[in-house]
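For reference, the chain that follows is the form predicted alone, supplied as structure tokens.
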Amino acid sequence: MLLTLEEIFEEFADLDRQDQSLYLLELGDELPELPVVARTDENKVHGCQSQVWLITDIDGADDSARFTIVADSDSNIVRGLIAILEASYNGKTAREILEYDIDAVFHRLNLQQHITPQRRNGLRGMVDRVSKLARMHLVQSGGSEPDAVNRVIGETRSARERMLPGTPGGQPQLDAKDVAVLNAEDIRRQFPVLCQTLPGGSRPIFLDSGASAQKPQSVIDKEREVEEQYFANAHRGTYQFGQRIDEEFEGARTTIAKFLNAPSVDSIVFTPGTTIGLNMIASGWGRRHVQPGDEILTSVMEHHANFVPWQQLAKERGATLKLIPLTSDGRLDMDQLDSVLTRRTRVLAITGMSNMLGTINPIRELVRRAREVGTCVVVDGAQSVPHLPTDVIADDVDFLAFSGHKLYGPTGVGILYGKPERLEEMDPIIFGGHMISEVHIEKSSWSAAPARFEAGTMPIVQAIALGTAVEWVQQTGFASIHQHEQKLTKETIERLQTVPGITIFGPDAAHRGGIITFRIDGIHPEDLAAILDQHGVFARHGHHCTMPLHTYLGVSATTRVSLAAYNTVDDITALMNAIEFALKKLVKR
């Protein structure tokens, strides 16, 4: 006799992971087999690694009819999962099935890894099949109009399957009051690379975090932990290492989703970085939706990664690339936005914060204006996400991309956020393992997001450590980091303004993040970089992957200082001392 759900809960209560697997096998042994005649292609749940068949018996014709689920598999452990599913669903009405919190059941049993879209073990497919049958019955029985049914399902799915627990509403506030003052020296001691002594005897003064931030010890330790203790490929093995790696990998996804206030963990796609993420959007969404005669709107301040893909898409699709004008101090000229944002604008691709000017763009106002003309908004968050509060619900952006290595995390991993409906509209551009639902000789079909966009082996260790980096930022205090960077930015600008012949590009400190880019008359940025390096001050020189912007400004190269949580006033003093030396060494009087 099959057990009830409460009896299964009781049996599972004191079992460790290995014993749970053995118990699932025992449950599978006790499950009655489905007759061979019922194992048809029509009853098969497709897209599973094991073979699964499922049928339903409905007692009654109206919306009070009760469902009985009968399923079977060629995998005994999946049969055990089926036993849990049957105990959960059988005897319920269609509406009760749609409203039932099946995820809570598997979380309570510590078997949640079996129900994720990334696991092709058939359980998620069975849940979706049962939900589909329940919806069809509800519609046919006249218990609800189709739109209402869809609303029930949509609300239920977001609430019981993918909604993040504890996700706050609204935009994070960085009010100066009630924000703890950051002790940058204490923070610096958490970064091993910054605690060393250089050959010249000084400590490194790292002012290039806009390119890549350094990593705290906790992130380095997390990478080592994964490699040394439980490394395995994600979403492949159900053995102990495989289950642990899945928990860590998906746990990082959840951490990042909460950090962005994303509505769903399925909105978070792991990528190799911002560049790949933006190219995925331009190619996967843009090629499908941008038509000849459409317009793509961006700005001259964009990083090449958020300019060239749209430039190339415009050429390919016969669209027009247009630019939002800038003000004299390097901000978007919002007074002229209506002249370039029209009902023909299919995409607005804009940076949240300029990597050269430091300009913080008014994303919410841009989105509000874009909504009035039906434009999709893509935000390059490479610089903004590490330094500014990001709330994708409040901001209402369609897509957002950023990189882990600018957020105190590892290289080789980034995030593509997309509204669920936008991800549904987007085609994958990389094909292979994991992202498929079914592959036949003639055709293939894809998994749901995010798996659809995560072909092959992901940067597993780096993704997990990115979750740790986000946790480090949150524990340190995002508001405190931001306040510290803003104070340091203001002081840096004020001290640089005392340098003879200097031009600082971009707006004042009130409208910029922790990036200051400048040029000094009579000193080439490359020569200045060499002098700074001699003094242990590490800053960037060049065009910073913003050649159109440098052309617009009439300069070939600039020097860039970019700040982070671990920078101090002493770092700025070291910068100023090195610049003073450069003036004496390089400027001819």
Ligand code: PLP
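Residue numbers count along the first chain shown, from 1. What you see is a predicted model; the values in this text were computed from it and never measured. Rigid core (definition): largest C-alpha set, two forms, superposition within 1.5 Å. Compared with the form predicted in complex with ligand PLP:
- With the core held fixed, His524 shows a CA shift below 2 Å between the two forms.
- Superposed on the core, the two forms barely differ at Ala557: its CA moves less than 2 Å between the two forms.
- Core-superposed comparison between the two forms: CA of Met547 displaced by less than 2 Å.
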Given for the second form:
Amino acid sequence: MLLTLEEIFEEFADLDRQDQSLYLLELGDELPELPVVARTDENKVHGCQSQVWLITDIDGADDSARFTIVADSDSNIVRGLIAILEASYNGKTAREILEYDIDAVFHRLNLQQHITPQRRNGLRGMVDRVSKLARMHLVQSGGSEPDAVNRVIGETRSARERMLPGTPGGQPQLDAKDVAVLNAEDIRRQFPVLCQTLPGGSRPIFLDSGASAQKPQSVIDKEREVEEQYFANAHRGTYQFGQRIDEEFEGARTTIAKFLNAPSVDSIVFTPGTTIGLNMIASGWGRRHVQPGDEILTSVMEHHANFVPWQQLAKERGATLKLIPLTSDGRLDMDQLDSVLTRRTRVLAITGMSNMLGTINPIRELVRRAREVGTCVVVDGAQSVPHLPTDVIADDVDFLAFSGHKLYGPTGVGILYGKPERLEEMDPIIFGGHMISEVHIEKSSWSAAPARFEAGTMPIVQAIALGTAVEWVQQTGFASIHQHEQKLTKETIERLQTVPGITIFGPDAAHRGGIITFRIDGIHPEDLAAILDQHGVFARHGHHCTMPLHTYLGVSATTRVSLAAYNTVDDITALMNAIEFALKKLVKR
Ligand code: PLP
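Output the structure of the form predicted in complex with ligand PLP; the preceding block shows the form predicted alone.
What follows is the whole complex; the chain from before opens it.
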């Protein structure tokens, strides 16, 4: 005797996760078998890991006819899910089926949390099949479809199913008066690597967070917790570790989606970092959409990771690479934008914040202008996301990429955000693993986003710890960190300006973030770096992966100081003392 939906709800309510799995198995056990003759290829539901066959029995030809769904699988747990679908749909008309909120049933049963993503795809495949049959019946019986289902059901469902609950993260008011003042010494104490004493007796002064930020204890602890307590591959096993790891991995995705104010968790793709993310966009989206004669617009201030992929794409597709001119203080010259952003511009690839000049680019204004000419906007958020509030809905960007290791998180993990419709237009460029839906000798098909872009084994521990890093930033207070960094940037610039023979590149403190790059007459940046290091001050020298910008500025190398939440005024004093020493030692005056 099959149970009604209410009976299933009741029995499910008090069960823990493992008992729910057992209960699904029991439900499956009781499901009547589908006759072998109905187990045909035609009746097969695609996208399921196990085999599923589904047919409908309709008790009439008009639009008031009621449906009975009969389905079966070679897996008992899937048969349990089928029992739930049958209890939900059976006895309904085609219109009622199409209007029925099956997601609400899944939510109430907490199914999302308890079944693997592959199985979730399979479940969606069954829902899509039922919806398709209901739509066909409506069309054949002369009825019209309800508005809500004129779209592809599977896609609508998946996006809705994984829509962010409640009010999303939203963005902090950076200039609000009541933002708590950050105590950087307290913050510093949360970073074990900064609490050590160097061989010379000083503490490390870390001024290279633009390359990679340090990690707070909570992030290190999280990595350790995963490794020590429940590590397993993600999206693979349904055993206890597998379920826990999936929960943590997907939980991190949700945290990050809220942090960016993304419209749905499905728009957040885990990548190995910014460079790979930008290359995925240039190859996966660009190769499909950039045509010979098109233009790609970028700027000379880009990191190589947001320059070379577009340069190569332009060459490959017969497109032209164009640059937005810069003002003399190193900002995008918005007055000249119209001369380069035209209806021929297929892509605008731009950094949110320059990793050499520190310039903060006006992304919202750029997107607004790009929309007028139908240009897709790709933002390199490697420097901006860790230091500036990012709201992908308000900014309306098409794509955004950033790295975990610049956001107090681990290396080897990053994020590619894409508007859901843009991700639909993007091809995967790496194949295998979780991105696969089906593989046949002749052809293969892919899972929906974000899985489609997450081939192979993911940086699982790192992705989970990136979620913790985002939580750390939020708990510390994004606005407080930002205000602290801006204040310190201003102070650093003011103090550096007193150094004789110094050239500081980039705009004034009001138009930049905490990256300050300079040269001092008579001191090569490499020599300065050695002296800074002697004083326990860690700063970067070289071209910072911005060779076109260095050529444009007429310099071969520079020294870069980049700030983060844990930097203090004492750090800047240490920097200044080391520079004074270098001046005495190296500059013959
Ligand atoms: N874009 C910018 C602006 C950067 O500063 C960096 C790294 O320094 C990157 C891209 C590349 O990031 P990743 O090396 O993490 O891929």
